[in-house]
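Shown next as structure tokens: one chain only, the form predicted alone.
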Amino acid sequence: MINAAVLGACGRMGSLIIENITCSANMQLVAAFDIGNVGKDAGEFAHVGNLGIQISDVKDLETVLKKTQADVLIDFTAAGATVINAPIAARCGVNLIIGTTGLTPEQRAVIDGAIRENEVRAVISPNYSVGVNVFFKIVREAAKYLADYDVEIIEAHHNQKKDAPSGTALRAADVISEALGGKEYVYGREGIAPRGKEIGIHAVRGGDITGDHTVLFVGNSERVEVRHMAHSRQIFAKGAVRAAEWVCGQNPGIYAMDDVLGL
């Protein structure tokens, strides 16, 4: 049985992840952390009844991880928190599932360094949906055949999402750029200037949109659109739990969701 801990346990993603852990035959919740609601039962926020696991203050992360003998910590919080908490978990020998987006290259370097130094296992991905990772594979292949087409990426999310463009949009751009041998990115468009061969990335924020991503390959007289629409955050939570079950059986190192899915 895998002992799992969750950061941001009272949030939208954290509570869904806890709900999915309770449905797993291979995993049990041993710790839950947040900056508020300390002392309350984690099951209250996941709507799964009393679990007997109290919300711990994130300040006590190291102590609680060691006490509960957690095998894996799932983190879908914020970049500023993840860059502090992931190295703490790694030093405790705890494996990591990181779904936090908006990490800077410097923050990612700190996290990667801690994972490698402490020889733990981690999956780091901007999106844990099975469908989105197939979407990445499709756009990679499409880019190879449509290399001379203009590429535009449009993403839309709810009005509470803090980072823009989304990590998924940036990953899609990276996948396409890699397939095409390297491309510059332009974020939004304004002013008077001809279009070059860059990849355009556009962010929309409004209402309660879970997550839409569209890649347009635009040529003369035709265009190809590849689109993924998330209807519920459950797809991300299910994927995170799947990744947590998988990573505990791997060699130390840093993996992506396409490794988990065999893509």
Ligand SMILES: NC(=O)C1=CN([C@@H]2O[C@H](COP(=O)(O)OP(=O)(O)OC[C@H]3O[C@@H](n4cnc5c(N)ncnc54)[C@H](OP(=O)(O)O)[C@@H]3O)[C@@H](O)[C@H]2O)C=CC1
Contents of the next structure:
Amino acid sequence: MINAAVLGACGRMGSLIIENITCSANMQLVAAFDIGNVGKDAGEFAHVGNLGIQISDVKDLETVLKKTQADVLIDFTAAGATVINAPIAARCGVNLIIGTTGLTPEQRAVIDGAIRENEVRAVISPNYSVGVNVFFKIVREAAKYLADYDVEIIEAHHNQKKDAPSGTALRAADVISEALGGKEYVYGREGIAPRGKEIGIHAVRGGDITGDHTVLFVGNSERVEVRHMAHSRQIFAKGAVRAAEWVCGQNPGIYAMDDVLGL
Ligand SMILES: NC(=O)C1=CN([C@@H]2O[C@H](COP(=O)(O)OP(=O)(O)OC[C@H]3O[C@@H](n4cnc5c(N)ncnc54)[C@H](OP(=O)(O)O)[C@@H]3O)[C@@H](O)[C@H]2O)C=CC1
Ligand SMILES: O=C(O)C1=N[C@H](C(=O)O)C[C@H](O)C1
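Since the structure above is the form predicted alone, I would like to see how the form predicted in complex with the ligand looks, so please show that one next.
Full assembly next; the chain just shown is listed first.
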């Protein structure tokens, strides 16, 4: 049985991940952390009744991870939190599933360094859905065939999302850039802004949009659009739990979701 801990347990994703852990035959919840709601039962936020696991203060992360013998910590919080907490978990020998987006390259380097130094296992992905990881593959192929077409990426999310553009949009841009041997990115446009060879990236925020991503390859007289639309956050939560079960059986290292899915 895999002992799982969840960071951001009261959030939109953390609570759904806890719900999914309760449905897993191979995994049990041993700890739940957040910055608020300390002492409340984690099941309250996941709407699964009383689990007997109280929300712990994130300040007690090290102590509680050790005490509960957690095998894996699933973290969907915020970049400023993940850059502090992932290294603490790695130093405790706890494997990591990181879903937090908005990490700067410097924050990512700190996290990667701690994972490697402590020889734990981690999956780090801006999107744990099966569909989006297939979308990345299609986008990579399309970019190779449409190398001289203009590329624009449009993402849309709910009005509570803090980071922009989304981690998924940035990963799509990186996938295209890798396929084409390097591209500059332009974020939105205003004023006098003639188009060059860049990838344009645009963020829409409103209401309860779960997460839409569209890549446009635009030529003269035609365009190709590759689109993924999430209907529910369950796709991310199920993917994160699947990644957590998978990673515990791997060699130490940093993996992506396409490794988990064998894509
Ligand atoms: N990789 C993927 O597939 C997906 C990634 N995400 C990403 O996951 C992250 C969380 O998204 P979402 O669940 O919607 O956000 P929420 O704001 O709903 O949840 C985040 C939770 O983390 C808590 N939190 C904030 N700071 C800390 C901290 N320092 N220590 C502990 N807990 C903290 C928040 O508390 P409080 O509310 O008090 O701030 C909240 O309970 C985002 O970066 C988002 O982009 C989202 C969906 C899918
Ligand atoms: O914050 C969200 O909600 C989401 N964030 C991820 C991202 O930034 O790519 C993934 C998903 O689209 C939902």
